[in-house]
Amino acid sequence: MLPNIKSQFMLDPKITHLNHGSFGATPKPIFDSLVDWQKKLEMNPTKHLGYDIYDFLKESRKSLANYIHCDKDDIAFMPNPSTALNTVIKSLDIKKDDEILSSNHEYGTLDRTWNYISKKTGSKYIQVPVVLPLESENDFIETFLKHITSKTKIIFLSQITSSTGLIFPIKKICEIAKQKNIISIIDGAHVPGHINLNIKKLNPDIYTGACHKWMCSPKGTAFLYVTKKLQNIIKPLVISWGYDSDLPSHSQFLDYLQWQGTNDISSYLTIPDTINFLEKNNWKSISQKCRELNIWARDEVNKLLKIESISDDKFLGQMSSIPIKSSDILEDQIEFYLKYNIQIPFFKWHEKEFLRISIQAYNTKEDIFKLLEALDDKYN
């Protein structure tokens, strides 16, 4: 899209990369920051990991908090959203017959986590069917409202779904949850750096996002936000020195979650440099151009395959999921990589097959033309 930006990524130029959404990709300046932090920590590990760690993390949390609009002491770094949400879910006092209300578009590992908790506690994980094509925010919200009962304790939703690539109207859902005294837990894995994130305006009880996806941070960089009124119930997955700390800080939440011994925190410390890179390159403008390219790409693929879109444009950002016919999705994904040199995910969602396009700053229309040629060769 922009040659000077594309050259900043270290991706194999022989491959057409249309799968940014799965693992992200890190530009050279941010990767260099990671290496610099690793070197710095290695030069004096006892000082930096034993004493300086909290100041380092504080500065990085402050930078991220300004970017996503929340208090720096309400977020803790995590390696990924699944770890963050497991931390939360296993901390909650979920009882028999409590209902967790969700959708049928959620990320598979979190479905598994909620099913695990449901079996353990006797609670019910209820996935509301969100029918495709999705065309109306009001229809989405009204469908949800119909499933709220006196037993609904938690609403859990993705802001941007991984499988279908749709942007859900989360703000209104969070408002409804507040009115009904229901805990709102939002999976924003695909949100930071993709669409604007303002946690103060969104006002969820709990939110997690990945920085290593659309923000382009190094792999294993994510955060957990918890509103102050719930922070004291959050327990760490791993008990370490911060639990019942000998030197407690002003925040039990941070004491419990920040210290994990010799865990490599270098990726977390790159956040200020990551945000500086995004701002320097006017990333909001880039994201908008990527969205426009994504919608054009979806329309061209739909036209080629003679299929309808699964949603109105207003529910899309930089990803599109497109229904296809496949007898073996893994075999097809491997074929697109080996035969066509295209990296794009194929997956099954509720007994239907899809491929998902991700558009990032390094993508151009030429990438989509290659995809169209491959699809035409395979399906027409």
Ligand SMILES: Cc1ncc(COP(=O)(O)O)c(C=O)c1O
The other form holds:
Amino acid sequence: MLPNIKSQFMLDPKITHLNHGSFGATPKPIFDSLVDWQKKLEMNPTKHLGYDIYDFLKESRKSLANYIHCDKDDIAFMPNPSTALNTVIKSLDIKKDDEILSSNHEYGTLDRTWNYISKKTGSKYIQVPVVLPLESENDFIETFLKHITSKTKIIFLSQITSSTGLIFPIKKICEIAKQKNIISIIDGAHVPGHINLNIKKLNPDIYTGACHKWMCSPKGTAFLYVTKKLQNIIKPLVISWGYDSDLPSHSQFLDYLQWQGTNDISSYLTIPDTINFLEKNNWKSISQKCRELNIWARDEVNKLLKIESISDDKFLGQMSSIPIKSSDILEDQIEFYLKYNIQIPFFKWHEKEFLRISIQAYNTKEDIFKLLEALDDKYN
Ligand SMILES: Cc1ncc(COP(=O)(O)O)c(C=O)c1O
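Having seen the form predicted alone, I'd like the form predicted in complex with the ligand now, please.
Complete assembly follows, chain above in first position.
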């Protein structure tokens, strides 16, 4: 798409990369920032990790908060959304018969975490079926809200789903949750750097996002946002020095979560450079072009395989999932890599198989032509 941008990524040029959604990819200037921070640490670990780290983290939180529109003290860095949501789910006071209302499009790790907690507490994890094709925001909202009962304690939804790659209209759901005194928890793993994220306007109680996916940060960079009113209920997964701190700061939330034992958290400190890179390269316009390429790619694949879209275009960003025949998803994914040099994920979602296209700044129509050739060879 943009050759000068493509050359900044370190991806193997022999491979067609159509899987940005799973693990992201980091451009050289952002990777260089990671190495600079790691060198800084190694030059003086005592100073860096012993005391400077809190000021460095503050600067990084400030930069991220400005980018996602919230207070810098309402976010803590986390290695990934799984850790962020496990921290939250294990902190909540969930009782027998409480209901957690969700959808049948959630990420498998989180289904498993909610099932674990439901078994432990006697609560119910309810997954509202969001039927495909998804065509109307109102239908989605109305169907979902019909399942709220007097026992609904939590609403848990992805803003962009993993297997089906759909953007859910969560703003209205967060508003209604607030009116009904239900805790809203949003899994925004795929959101930052992909679609606009304005936490203030969205106003969820709890939100997590990965920076290493669509913001292109180094791996292991994510955040947990918690509204001030709920921050005191959050407990760390790892009890460390910030718990019963000898030197408490103004925020228990930050004391509990910022230090989880010795680790290289240089990736968190690259956020100002990451955002600088995105802004310098006019990433909003790149995202828009990627979305257009994604919709074109989905239409071409659907035409080739004679299948229907799983949603209206308005639910799509830079990913699209396409139903596909596959008797062994992992075998097919590896075949696409070994035979056609294409990295594209195959998923199973409720007994149906899908492949998911991701389009990032380094992708071009050429990549989609290669995918179409491979699909034609395998399926036609
Ligand atoms: C919607 C969604 N939530 C949560 C996660 C978990 O992310 P991680 O494995 O980085 O914790 C993913 C990962 O792809 C995801 O797609």
